[in-house]
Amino acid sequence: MSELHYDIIIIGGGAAGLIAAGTAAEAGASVLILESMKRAGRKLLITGKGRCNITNNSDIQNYMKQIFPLAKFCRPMFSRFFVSDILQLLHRLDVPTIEERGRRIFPESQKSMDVVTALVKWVEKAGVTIKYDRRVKQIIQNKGIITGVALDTGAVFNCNKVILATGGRSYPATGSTGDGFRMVRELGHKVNTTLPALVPLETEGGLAESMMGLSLRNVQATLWADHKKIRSMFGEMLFTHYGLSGPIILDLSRDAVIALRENKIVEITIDHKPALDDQKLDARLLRELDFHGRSKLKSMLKNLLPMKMLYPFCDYVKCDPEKFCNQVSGAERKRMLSGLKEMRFTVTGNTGWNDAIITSGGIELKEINPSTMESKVISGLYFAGEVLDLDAATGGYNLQIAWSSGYVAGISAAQLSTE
């Protein structure tokens, strides 16, 4: 059964396909997208905790040092849709934006939904066509040309041109499923390793349990990997019931979990007082020690560190907290220093893809050309958004990369579908 002919076929409705679709109906092209969910934008609703962070407003060279594993594959989709392009749009549809701690952009309703709406407003008064609750089963070509798609009802849309931004394998129950990795494979694709990144982690033992609920700002957490340091991070975190979170655990996440899956020891260490070298930081408690002489050791502690976290501490240190601080000897005070500058803790896993803010791995990025986003498999096949095997870390830098890649896929298949 075959329906109507389209000049572009979006499969997915998100952020890059909305974008896609705006762009390819306003150069001129009959668009329809096809979108498993029964409305759209879904994973977008709940980017920066229901706030959607838009993006991030710093240039592309630090662009390149936040995205993983090959920064250098952005830089034409940057040249031609940026950070200034994005909030332009939305400001031209009315959703005023602001710039948050970070350069992170956000609505300034501080709702994802108004970000949502706006877009599919957009898309449809350009002339798109949105059809909910479709899911695409196969993408048809013949002899290496698109010809159309095929829905598991058995119902075929013929089109020139398609463009898939189905997502990852993250938030599955917003309909990033990773069929869109199926697609591309039965199409002779190459699709890389995927694993869930921007994802908690899980500890071994009780202590980050011991401390849940309790987050820390300004301190450097530093990933290992069989005892080789791979990186630091310096921020905010979070203590959970499973283990570790926060933005700079969540930016540690994905080296943490493809060392992991290499059978590697992961460990994550805490300092809890960046600022201070060893030195300093003896000398300083050295200093509370010899003032508070009289006083309970946990009575000291709470000078350097928040009340939630001393019991954890002292008995991770191996210190009675009732002991008076006079009666605190030289290698208790050392272990304390360790335990205030590198307080350990041993990876067992992470909390998988429901919890997976993004998906590392995915198509390999030797097979598209960066300048059109087109396949270089099949002719008129495009991609955009998480699909790709590109990765960043928190703050807006994903969504840039959805936005980018959605105008430049939208605007290079209207072009040769108009022509």
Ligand SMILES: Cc1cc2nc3c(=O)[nH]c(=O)nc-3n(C[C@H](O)[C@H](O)[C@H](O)COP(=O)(O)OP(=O)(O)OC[C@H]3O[C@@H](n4cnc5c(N)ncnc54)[C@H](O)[C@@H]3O)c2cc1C
Contents of the next structure:
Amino acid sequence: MSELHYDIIIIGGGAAGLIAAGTAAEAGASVLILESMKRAGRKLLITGKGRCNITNNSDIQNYMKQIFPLAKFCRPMFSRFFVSDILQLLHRLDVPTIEERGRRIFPESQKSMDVVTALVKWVEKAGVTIKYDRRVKQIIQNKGIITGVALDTGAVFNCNKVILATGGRSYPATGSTGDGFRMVRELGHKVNTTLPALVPLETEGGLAESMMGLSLRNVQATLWADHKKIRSMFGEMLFTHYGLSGPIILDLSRDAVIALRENKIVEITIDHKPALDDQKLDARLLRELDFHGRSKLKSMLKNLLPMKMLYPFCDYVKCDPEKFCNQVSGAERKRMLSGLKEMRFTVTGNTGWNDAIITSGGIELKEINPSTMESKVISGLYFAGEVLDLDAATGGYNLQIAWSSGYVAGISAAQLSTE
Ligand SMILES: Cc1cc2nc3c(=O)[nH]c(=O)nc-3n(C[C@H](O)[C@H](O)[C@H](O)COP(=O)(O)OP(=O)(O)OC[C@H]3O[C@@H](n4cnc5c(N)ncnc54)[C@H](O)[C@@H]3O)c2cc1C
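For comparison with the form predicted alone, produce the structure of the form predicted together with the ligand.
Every chain and every other molecule in the complex is listed next, the one we just looked at coming first.
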């Protein structure tokens, strides 16, 4: 059974697919989006805790530091469609935006729904047909040239070009179940190992659990693999019943998950007083112990740590919280110093795809033309969004990759289709 013929079929109506569709249709192409869910942009709806961190208003040099594993692949797409372009488009669609801490951009309404609604209306107005509840199973090609796609029902749609925008494997309940990876493998494309990234980490022992619910600000977390320092992040984190979470832990998780997969010993140390070096902190401890000589250690520690941490900390550094400060030995003080500067957690795993904000790994970039997003393996096949082997830190960078690659795939596919 074969249905109508389109210039371009876009598989997936998420962030990347919607931008690709609107761009291609405005450039004159006939466009069909096939979306497996009942609505478009399900993942977009939950971004930024329902507020949608649309992008990050920093410069390209900063972007190059936030994207992995090959940021330079993004240079051509960013030179064609970057932060100001997505903001201009959203402003044209009556979605005003505001900038918050860390140059993060959100819709002024603080509602991701406004971004999704505006984009869907835009693509429909541009003439794009969206068919929901249609799960694509296969991309059809003949002698290396795209001819159409087939659904899991057996229905076939014909086209000249396909843009694959099926997302990654994170939060599969939003529709991104990793189908795209299977489809392109069948066409001979290389797909690099996909792993959860920006994901909470599980730790062993009960230390994190004993501080469950406690969030810390202005701390420094350092990731170690086989006792070698990998990276440090400064900012906010959270203790949970399974281990560690919060922004700086999520940003370290990509490397932690990869190191675990390589069977390395993975540890995270927390520096609770990053503004003080060992010497200064030791002097402070000495002063505090001296000043509080006839008080219990637990009262003195209230000046240095949050309440919820007092007993777990004393347990960790093996110091009796009921002891008087003037009875604390030099060795105990050294242990407290080390606990404050390097509280150590052994990472045993991550909480998995249902909690991962992004997928690391994906379609091998060497097989894609970065100026057009077209496959170098199959003519007429384009890629956009999380399906690519690109991922980034938190802060709006991942959506900017989806917008930029979506735009370039859309405009390139449309130009070739309408020539
Ligand atoms: C909880 C959470 C919060 C996030 N917050 C932010 C944030 O604030 N800022 C930021 O920059 N990034 C954020 N991200 C990441 C961001 O959401 C992704 O980078 C982005 O959605 C990727 O866009 P995409 O279009 O490539 O994929 P998706 O948005 O996942 O869209 C893919 C679409 O393809 C469809 N599809 C899949 N397979 C098929 C098939 N076989 N047939 C038809 N359709 C199919 C899916 O149903 C889906 O609609 C967040 C992610 C999560 C999970």
